[in-house]
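So this first bit is one chain, no partners, the form predicted alone, shown in structure tokens.
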Amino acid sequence: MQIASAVADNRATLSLNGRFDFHSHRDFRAAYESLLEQAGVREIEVNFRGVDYLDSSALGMLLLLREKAESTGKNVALSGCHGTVKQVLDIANFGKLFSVKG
């Protein structure tokens, strides 16, 4: 999986591309940890537009990000969810835990 990071104003965006699975753990953690340390960032948006697959370990990684973000006073939003990715997130009721944008 490839991860592009961008910060604008008080929002950081992690744009994911490819398969979001167990093998992505180290890269995903490295991408968001630096954002958690930035005081000006209030929200981390994870953009799934380029993701064609995610598994249960990816769900766990998102929950861990949410927990760490909340401990630093930040929100996590999910965007660009479509197809199978949207179905998996819906089945896992992630809409109740995260802000989900179109």
The other form holds:
Amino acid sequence: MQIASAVADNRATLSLNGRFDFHSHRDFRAAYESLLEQAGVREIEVNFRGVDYLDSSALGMLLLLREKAESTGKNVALSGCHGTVKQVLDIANFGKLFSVKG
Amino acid sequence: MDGASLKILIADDTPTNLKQLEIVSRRAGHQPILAADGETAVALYQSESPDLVFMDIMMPGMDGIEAVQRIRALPTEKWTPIVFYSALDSMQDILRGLQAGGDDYLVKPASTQLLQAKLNAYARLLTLQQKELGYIEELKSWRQEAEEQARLGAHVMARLTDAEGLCDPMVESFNLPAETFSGDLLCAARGPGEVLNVMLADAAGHGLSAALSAMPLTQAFYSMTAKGFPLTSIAEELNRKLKAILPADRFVAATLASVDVRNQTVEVWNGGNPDAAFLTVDGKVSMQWASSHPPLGILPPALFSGVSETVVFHEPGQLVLCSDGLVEAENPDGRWLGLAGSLDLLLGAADPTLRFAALRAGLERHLSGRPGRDDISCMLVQVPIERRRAVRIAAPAPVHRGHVEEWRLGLTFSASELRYIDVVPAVVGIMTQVQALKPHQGSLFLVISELFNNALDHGLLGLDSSTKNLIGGWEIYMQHRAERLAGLDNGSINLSFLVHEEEDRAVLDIDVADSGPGFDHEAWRQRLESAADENRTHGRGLALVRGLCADLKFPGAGNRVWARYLL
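For the form predicted in complex with its partner chain instead of the form predicted alone, what are the coordinates?
Let's see the whole complex now, leading with the same chain.
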């Protein structure tokens, strides 16, 4: 999976591309850790537009990001959810845990 | 081999050549072993197991070529380079040496610098080889440890999962692991009121780490089921337990279901699993329970909801639960089986009793012999209609005089406690600590739940049982019940129990009184005597109590009931 990171004003966006599964662990953590350190960032948006598959370890990574973000006063939002990815997030009722944008 | 210090076997019949190589070896910090002929070289090779060999060809007795052939024929696990060092310099000689098993060929006389450089080159290669052997050893021991952990994990999982529950004639299941054993967990157990509870849990990931996350669920599921706790309370407890134990990125998707044949209800709580489905005998999907909660172990108790969805079934059928491994099972073209595909396989069976076998066979065809990427599990529960069904509780042997001591328990619950305490399991839990009552747990649970629920539903909440007879009435009734219970702010229920002896018989007297206005028990009694309407879903409760007890009376204004149960 490829991850592109961009920061604009107080919002950071992680755009993911490919299969988001247990192999993505290190890359995903590396991508969000530098964002957590930036005090100016209030919200981290994870964009799934380029993701075609999501497994349960990926859901775990999102939960871990959510916990770490909350402890530094940041919000985590999910965006670009479609197809299989949306299905997996819906079944896990992640809409009750994260703010979900279109 | 100790650091870069090598054991070097040098075979040569000419003392000056031996000396030259010996000096070069010692200077570089290595340990030379000397042989003056081929036979000695082979013997020393076996006894000393050198790291590197310098071999002359022309020697008295066994020559270098034969010596190398013999050495190469010996069984070995490591590579030992052999360098021929000979005066023979034709291409044919060199080829013969290399073909015999030599790795290199130096022509005599060679300068000390060249020999030294060769030696250093081999020392580097051998150090690399040594490291690699170390890694291989390490991998081997990791593998061994992983296998040992998996073996232990499988053993513990098997012990924690009570196989007896899954052998229930109402239950069929399979659990196909992606690795040595599954992170999916299937449990089934009967509650004291004959309710069948089942659970299909799928921990994030697979293999040992997933199984480890699912393990804490078993004990709570079995013990709360055995005590008759409602599904909602079981879900809350499982979540609380996992939330306390697991790290933030671990969770367990689960479907919990409670099948109550007596009341003809199926109750489901689904957090993170594919839809549970109810299939009718004539081949329809009459109900699907989509996941309506996050999986267990994510939300803190205050935000968690154990709210389940109950339906009344009016015809026999089957409840099907599965993990996402089934839905996402891929065929060789990468196509998923899907939920619809799974249901099609089930409903495609010629006979409803063959549905599970048809799903299993269809899954095998879909996978085409390849293992699933994820653990694949599925459970099917037969849900029969048994209207005239008698309570199947074995009557324990009667307790005779002299065997029972008098025992009393009196409890009062006011509105604020009634809103959140699971009174019946709690009370029966205390009662069955008493030895004389223990064997009667099943019947007592049924009797006390009936009497207590009447007091609460009709006495305090003012609910009308006849609502249950309407289409969709049970759901309306349960919804009203939940709303009124949440808003209950006064009233109380009194429970008292007395174990004593009466005419040579040990008996338990149960007295339940509520602060409500009372109900017309005379009308109820008349209806019960006359009507043959056992199809009604209400009124059967008290009839059941009357069947299980020796006596049933309504002293007072109909807000109090007294029952005598024979021990």
